[in-house]
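Only one chain is shown below, in structure tokens, and it's the form predicted alone.
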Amino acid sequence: MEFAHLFSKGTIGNMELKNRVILPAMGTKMNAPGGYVSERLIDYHVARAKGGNGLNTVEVTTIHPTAASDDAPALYDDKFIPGMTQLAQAIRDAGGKSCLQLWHGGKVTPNLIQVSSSPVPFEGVTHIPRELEHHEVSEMVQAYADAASRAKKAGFDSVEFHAGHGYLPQQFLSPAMNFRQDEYGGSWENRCRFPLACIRAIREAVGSEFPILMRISAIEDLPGGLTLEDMKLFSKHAEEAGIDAINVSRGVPSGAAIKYEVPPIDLPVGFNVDNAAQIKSAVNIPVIAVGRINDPAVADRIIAEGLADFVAIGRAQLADPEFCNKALAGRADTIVKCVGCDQGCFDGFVNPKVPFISCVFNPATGRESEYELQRTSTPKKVLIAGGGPAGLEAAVTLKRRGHSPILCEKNDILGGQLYIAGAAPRKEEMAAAALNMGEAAKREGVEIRMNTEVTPELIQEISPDEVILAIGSTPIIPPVEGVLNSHVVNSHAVLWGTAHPEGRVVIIGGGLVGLEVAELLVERGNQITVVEMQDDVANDLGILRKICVMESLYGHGVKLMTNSKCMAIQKDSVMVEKDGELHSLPADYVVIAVGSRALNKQTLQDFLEESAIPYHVIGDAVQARRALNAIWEGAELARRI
């Protein structure tokens, strides 16, 4: 059997799991208001359990009212037990096992009144948490125990004590966050007192046979904070106190360290596995590795080499809830892989305008019921103009519903802007994802015509019932003096590899594409200056990707000029206005990266309207945006036709 190690049975305490794959707790915002379980949250977990996952972990469940949030489930009161019972039973009925994560964020909670070990905020945060009184510390210990007892009563198979990611237990354990003067602060023994008391209380509450997992950050990544050696020692203490397995993560929600919690594409696949192996060397209980494990072959190797006993595969199961079933059935090549873009998950979680998380490549995440595909009763021939992500998603969905899509792409490669994005440093997985979308369309039997531009004549020849215009966008060329000079190129030409700027290169535009071009060119040994009109660069990047890109730019010495406007491009320089003054920047080449605009589709629209053929416009053909917008629009439209 392929991936035999990954799909071998495993045990945590006396809980036997059918394989070594764990769905870790991930904030989803799918719970109902007030912290209650919703049908959406149940559907989300059922899909992963049916998909073959070994153990489903329910996210950051609040154990005390001081941590309560409408964005997280709760179990600090008996009133939450009925909903949790439904959730645990639904996972069981779907063939899975369940774990409930016990959580108190301390100073990370979104509440106006925050509590912590000490009145010290995270870097960059102005709100000062309130130090827990001595009697309140004991209250928190009991709250963890009570919540664990409720989880067991609700029918969960296990619980996980979250002692990582800078949350309340870590705020007591860490010398960078705990400045108490009582028996809970100061020495190592004192700082261990609260988290170990919680573990012992949980163990007493659930009994000796009920499995207790613990999540930790192997490295805190704070100045003067916890080290890997500290966490190896603490893990030993935790094992002695009653922990049955350790889930080894990394980071805290402060500064650049947050990139390790939900690692973007910039971090290597399996970047944290070595830390898990180090923790494993210190304990005699199972260890769970996590951190951009998005491929069954990688996961199987981790188990085979003894680096960990289980693997936590989170976002990869957002992208494809059938991850386990496909790998087990020998269809690993059909898995829709997570690429770490963070657009639908982390960016969605921190955006208050987004109701719940999802996935760029799986818009059905969080919409499992309403997005279940329904076969059409009126099959149609649908012509799709454009083989980018929007067109491909629409084509595959239409085909699965019983329609007959014909996809035409004017170039010789599928994937559009998503494929181009893969040319940037550390983003090779984006190009692979674009190609995989094309392969999925071919497997489904979509008729694909390459090097074929949709014209009125072609529409007349094919005679479709409906048309989808997904023709994408083109780089904007600003009306600047000298913009047509021979040494001026656009960003897409650089990424495509048809233009090769060298020497002193000035990039006009400090958004995502401009900065990725800057990284690409500076790594080739060029001298780069980025000119941006706004007061900051990377405004169209998510939080975590921006951290990584900015680290790279600073590390390579790229010069960034904000609040600066390109006035003219001359033979060997660029004239820039900044703070009312003109500056001359030496330039052997100039790259224009000021964004894209939708391609002109008026001729096609006019013909379709004259011919009374229904048509739809999606993706960048509406407006140049992110991959998420393009794919989701394709998915939504294809479900309506």
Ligand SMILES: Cc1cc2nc3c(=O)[nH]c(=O)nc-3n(C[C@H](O)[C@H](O)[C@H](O)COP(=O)(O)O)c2cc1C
Given for the second form:
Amino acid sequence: MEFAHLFSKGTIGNMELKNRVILPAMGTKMNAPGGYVSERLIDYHVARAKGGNGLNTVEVTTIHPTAASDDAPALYDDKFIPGMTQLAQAIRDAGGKSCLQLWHGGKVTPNLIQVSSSPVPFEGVTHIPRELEHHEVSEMVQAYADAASRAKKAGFDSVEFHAGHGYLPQQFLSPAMNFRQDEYGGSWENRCRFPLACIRAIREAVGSEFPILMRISAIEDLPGGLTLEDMKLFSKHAEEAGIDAINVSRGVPSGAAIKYEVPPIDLPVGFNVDNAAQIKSAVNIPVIAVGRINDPAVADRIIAEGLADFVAIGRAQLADPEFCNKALAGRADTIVKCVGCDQGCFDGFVNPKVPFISCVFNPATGRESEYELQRTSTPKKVLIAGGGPAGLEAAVTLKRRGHSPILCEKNDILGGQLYIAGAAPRKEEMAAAALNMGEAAKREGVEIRMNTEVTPELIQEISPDEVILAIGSTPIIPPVEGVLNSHVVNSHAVLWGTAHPEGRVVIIGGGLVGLEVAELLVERGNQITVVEMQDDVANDLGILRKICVMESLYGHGVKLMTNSKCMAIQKDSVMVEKDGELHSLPADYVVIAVGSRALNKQTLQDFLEESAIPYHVIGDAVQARRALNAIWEGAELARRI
Ligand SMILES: Cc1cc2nc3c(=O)[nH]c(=O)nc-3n(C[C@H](O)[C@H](O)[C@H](O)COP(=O)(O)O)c2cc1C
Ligand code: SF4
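Could you drop in the structure for the form predicted in complex with the named molecule? We only have the form predicted alone so far.
Entire complex below, previous chain first.
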């Protein structure tokens, strides 16, 4: 059997799991208001349990009202037990095992009154948390125990004590966060007192047979904070106190360290496995590795080499809930891969305007019921102009529903802007994902015509029932003096590899594309200045990717000029206005990266209207935006036709 190690049985305490794949806790915002379980949350877990994993962990669940939030499920009161019972039962009915994560964020909660070990906020946060009084510390210990009892009563197979990611237990353990003078602060022994008391109380509450996992951050990544050696020692103490398995994550929600919690594409696949192996060397209980494990072969190797006993595979199961089933059935090549873009999941989680998380490549995540595909009773021939992400998503979905899509791509490669974006440093997986979308369309049997531009004549010849215009966008060329000079190129040409600027390069535009071009060119040994009109660069990037891109730019000495406007491009310089003053920047080449605009589709639209052929416009052809918008529009439209 392929991936025999990954799909061998494993045990945590007395709990037998059918394989070594765990769905880790991931905040979904899918709960109902007030912290209750919703149908959406149940459907989300059922899809992953059906997908064949060994254990499903329900996200951060609040154990005390001081951590309550409308964006997280709760179990600080008996009133939450009925909903949790439904959730646990649904996971069981789907063939899965369940775990519930016991959580108090301490100073990392959205509440106005936050509590912590000490009244010290995280760096950059102005809100001062309230120090828990001595008697309140015992109240918190009891709250963890009570919530664990409720989870057991609700029918969960296990609980996970969240002692990582800078949350309340870590706020006690850490010398960088705990400045108490009582028996909960100061020495190592004192700082361990609260988390160990929680573990003992949970064990007492659930009995000796019930599995308790614990999540930690292997390295705190705060100045003067917890080290890997500290966490090895703490893991030993936790084992003695009654923990059955340790889930080894990394990072805290402060400064750049947050990038390790939900590692973006910029961090290597399996970047944290060595830390899990280190923790494993210190304990005699199973250890779980996590962090950018997005491929069954990688996961299998981790188990085979004994680096960890289990792997937590999070976002890869958002991108494809069938991850395990496909790998087990020898169809690993059909897995929709998570690339670590964080657009649909983490960026959605932190954006208050986004109701719940999803995935760029799997818009059905969080919409499991609404997006269940219905076969059409009126099959149609649908002509799709454009083989970028919007067109490909629409084509695959239409085909699966029983329609006959014909997709025409004017270039010789599928994937559009997504493929081009993959040319930037560290983003090869993005290009691969774009190509995979094309492969999926071919596998599905979509008729694909490459090097074929959709014209009125072609529409006439094909005579479709409906047409989808997904023709994408083109770089904006701003009306600046000198912009047509031969040493001026656009960002897409650089990423495509058809333009090769060298020497002193000035990039006009500090959005994602401009910065990625800057990274690409600086890595080739060029001297780069980025000119941006707004007061910050990378405004169109999510926070985790932004941290990594900025680290790379600073590390390579790229010069960033904000609040700066390009006034003219001359033969060997660029005139820039900043704070009312003109500056002349020496330039051998200039790259224009001020965004894209939808390609002109008027001729096609006029023809379609005259011919009374129903048509739809999706993706960048409406307005240039992120891959997420393009793919989701394709998915949405193809369910309506
Ligand atoms: C949207 C989102 C929410 C998350 N929420 C939690 C959480 O509730 N508890 C937790 O311990 N980790 C949380 N994480 C971290 C994941 O459990 C996991 O450690 C991380 O995504 C890295 O694993 P992966 O690369 O397999 O996704 C979250 C991650 C994401 C993407
Ligand atoms: S949105 Fe991106 S990072 Fe998140 S699960 Fe999907 S592919 Fe992975």
